[in-house]
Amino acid sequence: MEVADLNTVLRRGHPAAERCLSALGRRLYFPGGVTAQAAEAAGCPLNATIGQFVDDDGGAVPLPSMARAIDALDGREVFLYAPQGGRKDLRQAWQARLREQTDGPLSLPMVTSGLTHGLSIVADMFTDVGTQVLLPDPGWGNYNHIFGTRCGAEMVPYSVLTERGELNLSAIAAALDATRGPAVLLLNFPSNPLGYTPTLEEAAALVEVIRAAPNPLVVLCDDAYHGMVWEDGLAVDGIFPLLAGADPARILPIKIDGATKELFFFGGRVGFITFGADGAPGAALEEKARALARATISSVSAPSQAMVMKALSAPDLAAQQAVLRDVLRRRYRVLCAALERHNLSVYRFNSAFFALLRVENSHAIRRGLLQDGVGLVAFPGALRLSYSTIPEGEIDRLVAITASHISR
């Protein structure tokens, strides 16, 4: 329902409660994006719709040290509270796997429930009503809900890749340029919905246009689905290592990143937000996260927080990771080559568990696939196929059906 709708059904049924609704109240609704579309997807064989990780019989695929931590749990570590900015231990772990990326200044990685929490709490941070906030295009329709709705910024949409399908830096740079005052640039690689990571020269390109930013900047990095790439000479670790150092009078870089994707816990919403400062103005910012979420949330689920601890702590993660990441890699050269065999017309891909395809009439073409047993995304002259959830004997099928109802 739109947000007028949602208004007038209050001042008609309970004018009290439309009265007292504050100017965030106002602007709330539930946005028709990927979650509502994958709900009327939910009965379709074929569903590819959400960024998850399933077996070929739709099961959960567990990394297996995650697996057996469930009954070797401490009971300490499932009934009770857990510290507020998440377990020690944890954040320490974390930040190790940061070490590995980058030698630049990180503050101790702040346990959020999920990602989107880290993204909130960077929004409630970093903008006011009225500051820019530059999005990809293509991109994940939450962000407008969480920037936009939430803290009223203005959404300055950037487009992602050229015509030829190479990042954009011009549109980054003009974005950049038209800037008022301190904003924020969101980047998201590999990037969902496109399914695009950058290439090592495209990626060093693109920090010497942020360096070249006329105001002040925080440079947020959506790392969602970090190490999901498909291809050599991708800039794997994204961005974030990359401005490691960066000036501190005129850029902040923040990672968001977690165990949803990393480390295939989709059901655990443990994710991390970690600032590019250390020593006080580290602990200052690191500080006020913590605050956000106390006051929101409180604190993170203990067990989620337990499992990712065991995770971390196997001598095989490394493999054990590898062994899921082969799985979708296959499933990824299987579309590549269906998507070539169907002649469709596709946004460039190489991570991540997506693929855009260019049509027209997208919502109509949704609806349509939804009649045969096929869910997909539908954007704005796009739609979003999610191989991550589907068979790899099952792919060409899936194309074949989506080529046909897009030629129609």
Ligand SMILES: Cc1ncc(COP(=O)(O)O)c(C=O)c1O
Given for the second form:
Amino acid sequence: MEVADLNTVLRRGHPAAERCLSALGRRLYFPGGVTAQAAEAAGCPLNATIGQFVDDDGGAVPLPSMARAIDALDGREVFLYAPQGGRKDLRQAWQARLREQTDGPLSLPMVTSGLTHGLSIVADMFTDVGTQVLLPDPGWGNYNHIFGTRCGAEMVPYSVLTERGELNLSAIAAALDATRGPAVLLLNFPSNPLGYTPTLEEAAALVEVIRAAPNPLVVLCDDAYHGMVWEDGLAVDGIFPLLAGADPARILPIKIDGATKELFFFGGRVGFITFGADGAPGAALEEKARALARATISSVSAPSQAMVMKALSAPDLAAQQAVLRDVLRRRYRVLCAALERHNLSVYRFNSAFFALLRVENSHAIRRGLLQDGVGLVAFPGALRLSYSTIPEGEIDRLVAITASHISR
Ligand SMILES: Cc1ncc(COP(=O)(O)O)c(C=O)c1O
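Can you return the structure of this protein in the form predicted together with this ligand rather than the form predicted on its own?
Expanding to the full complex; the earlier chain stays at the top.
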């Protein structure tokens, strides 16, 4: 429902509730977008709406170490409280993983209830009403909800790609130049919905642009799809490690990542927030984040943390991940070939779970596709296809049906 309609319902049906709403309460509505469109496509045999990974029968594909762990968990790890901020061993193990990517300053990663929770902590800590948040366009719709609806920040979209399919450095530079004061720059590579990761050269150039920003800046790296990169020569570890050593008077890098996509643990709700700061400032930032978690979810699910700890302790974790990533990489290659064969226009993509097709009338095409049992997600002027949910052998059929609807 639209926000005005919700408030009208309350005004008419429960005036006391409506009069007592806070400013945030007044702004709240459940956003449409991916979740609503995915619900509509739930019965589709070819459901390519959700950014999760399933096998050819639509079943879950857990890492073997996690599947085994369910039987092996100690009752204390499941039934007792986990500490505020997360299990110490888990936080240290995650930090050790990040250490392999950067020798720059790192706070002790704090466990969050999924990445969304980490993003909302950053939003609460660094945005007031009117703070400018520079967001990728196209980008994950929930950013608007987290920063705009919840915190009242000003959304400033920047185009991720140029017409030629390169990273749009001048759009990001212009958006930074136009900031009025302290601001947040949100980066999401590999990206949703584009499925794009910059080349190493583009990433290095982006860091120069960021370093030249005129105002103090939080650089928020949403690295949800870390490691899901299907071509060579790309910035596999994203931008966060490249900001190591950035002047603390001007730039605070923050990394949001977690088990959701990286460890294929979509239902587990284990994310991490790590500040690119160590020593006393790193600990102070971590404490503020922990204070917010205390005031909202208190602590994160203990069984989920135990499962992630089991995965991180597996000596062959990298090999286990590689097996599942190889399935995704094969789907990616089959999709690239099918898109070319059917001559569809697609934004440049090379990573994560998605391809974004350029179309007119995306909403009408999406509705037509639903009639033919195909679920895609409509964006303005584009359709997002999640190949992570489609068996390799069905991808060509999915693209053929989609192409036939686009050309109608
Ligand atoms: C770019 C991006 N960031 C964050 C998230 C949220 O992750 P989580 O489900 O762990 O909250 C998603 C989920 O689809 C995503 O695509």
